[in-house]
Amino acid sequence: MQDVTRTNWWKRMILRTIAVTLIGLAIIGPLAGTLIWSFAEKWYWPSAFPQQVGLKYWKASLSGQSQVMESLWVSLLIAVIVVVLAMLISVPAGYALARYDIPWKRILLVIFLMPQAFPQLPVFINMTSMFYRYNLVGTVTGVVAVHLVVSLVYSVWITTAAFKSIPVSLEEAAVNLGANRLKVFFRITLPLAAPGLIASSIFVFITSLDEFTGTFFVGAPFIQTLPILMYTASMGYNMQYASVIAVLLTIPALFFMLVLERFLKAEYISGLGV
């Protein structure tokens, strides 16, 4: 009996190890290949590993006058602007949706979700045709507007959930003690909602930094962000430069996801179904 139990235990361990290995390869494999390509100076088929490795492409990409650095600063500038605008919209909107009995509240939340509910290609094509009328195509303003439309679903929904997770009784107690509504919001509600607002900002920043389709239709070729430059490099089969850009895009995403794990609390997730 013990032999049978021990055999079953070993079978489960082997199957579990195989499953974890396959999942790890599926997740880490593409990232590992990209990282290797970014250091490969010579890599010819059919060799399984690069014939020559070094920092040639990293040095060229990170030099002050390189296209990569120019595109990086443009991407960061656009992402920061989008975060600021998204929070200026979503903080008052999220508080109102969380605290007041607004007519058609669920429909309003669904409207913010609409850009993500449909295939993005026809949505961005229609936006491009509209932006042509107002001379927004090929401008930073147009790209910011596209990123903002895509990002509002995260900022509004998460911000609404963050405010909803704060007990109304705290605000009512402060009002009963003589504080006005504005002071209650800035002294009590906003600090308590800060982790949710930070999580919302991170989602918006990462979404803007990685946005390709909308930037391609509205901004290219005049506005060149990192995803656009990576696409151009990969289409020219310049795998080293494309891989360096991919790694540069992955680093902030991984960093902010670790930060997000700290700030995105369970009560915010439960509040998403407002």
Given for the second form:
Amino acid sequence: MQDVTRTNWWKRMILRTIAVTLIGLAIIGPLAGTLIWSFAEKWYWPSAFPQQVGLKYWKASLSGQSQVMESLWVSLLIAVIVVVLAMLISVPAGYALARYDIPWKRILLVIFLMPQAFPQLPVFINMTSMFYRYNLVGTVTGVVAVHLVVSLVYSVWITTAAFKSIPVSLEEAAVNLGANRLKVFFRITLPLAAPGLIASSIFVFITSLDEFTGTFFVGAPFIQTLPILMYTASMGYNMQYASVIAVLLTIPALFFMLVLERFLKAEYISGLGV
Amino acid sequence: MATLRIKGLTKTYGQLKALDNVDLTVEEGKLAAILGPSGSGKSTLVRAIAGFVVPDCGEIFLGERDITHERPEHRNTAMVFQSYALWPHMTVYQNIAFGLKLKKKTPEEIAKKVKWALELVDLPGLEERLPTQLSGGQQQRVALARALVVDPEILLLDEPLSNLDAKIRYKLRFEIKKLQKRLNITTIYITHDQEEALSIADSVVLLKDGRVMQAGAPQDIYSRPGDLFVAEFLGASNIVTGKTLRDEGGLYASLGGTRLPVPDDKKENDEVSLILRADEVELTTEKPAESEDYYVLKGILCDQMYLGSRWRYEVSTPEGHSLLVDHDRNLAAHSEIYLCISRDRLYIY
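Alternative state: the form predicted in complex with its partner chain, after the form predicted on its own:
All chains and molecules follow, beginning with the one already shown.
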């Protein structure tokens, strides 16, 4: 009887170990591969490991005049502009959606969702042809506009949820003691919604930093953001540069994901249903 | 501090009349309890006074000032919410100081006033705590301090104790009453708890479906409930419904083998309700003498429950009704007993 349970236990452990290893490989594998590639100075097939390891490509990428650095600044500039614009739109929009009875509220939210609902490629191709008419193709403005379309969905939804999670009575208590609307908003509502707004900004920032498809159609080849440069590099079989960029792009994403986890409260997620 | 006068206040939400022609006066320094079941419009009433609800018609006067259409931030009312509504990102000090800062007081004045307010609610030394570090009772005291510190003309308490457990509720109730008397501040106290209303108020206003059913001093309203709803809401342990009967002596109702008068507007075979409170009935084993002052009802003890200080008996009457009656001694089951009830304590509707 005991032997049977013991064999079962071993069987379970072995199966579990295999499963965990496979899942781990699936997640860590490509990341580890990218990391190794970024340090590989020579790596010829079929060797399992690089023949020569070093910081050559990192140095080249991070030197002041390199294309990688140039793209990094373009990417950061665009991301910051997108965050600012997205917040300027979603803070008032989110507050209004959370607090007021707006006719067609649901339809409004669906409109924000629209670009995500369709296959992205035709949406971007259409946008590109529209942008040609207004001379926006190949400009920072055009790329910012595309990024906004992609990220507004998150930012409006998260800010709406953030405002909704603040009980109205907290605002009423302030009004009751003599605060006008502006004071209530800046002293009560905004500080309380801040974690949600920060979470929303981070989402937008990362979305903009990693956005490829829209940027490719509207911006390339004049606007070379990091993802575009990475694509170009990997298409030219320059795996080392592509990998360096990939690692560079992962760092802020990882960092912010850790921050985000602290800010994104469960009630924001549940508050999403408007 | 000022007298509050409300005239013909009406508010409708679609088909629902939240307030229906409400008249109400609360004299300076008095506490009025607005009592009613949920959905009776009592919250709408207090929110209309605070300015969060715009009435369809009617007037609200605070002293000589017509505040019906004044902006809520200019009304100088101070509200305490059921949920406390303390700002979680501010310390106790900052919470209480908020209203004073808006009034452009100097930091010294603010510090002095906050200290005064915290002593008032018996919470000195908690200035730097965050609301989440306080118990529910302490949070509500801070909310009270925050409201009182701005010297409001009227204090509005919207079910302030409903979220607290019974023991703290009981204690805070009397503290609020004492504070209110000490500061002599006109106060509206919203509650759905009849005992709370009766024990704390100078006057009780009973609300149902947005209408004032009865208003008056607690003793008056308790001893002379105007209708079935009021009597029921103020805690009636026994409500018996039967039919009116007729004999050569005219219309009457029967309970415990005794003939009881019925209201003049009743006809034969109409429904009639009799209300009596368990603690207002005297239970005896010997037949009492006939009297003009009380009715004597007959019954049989069928069940009993020990309440600690007394026993509560279930008595069945010859008509088949059962009544709950309190008595301080243990009696044998199934014995025949008599119930004595003062004539003005048996309510017939």
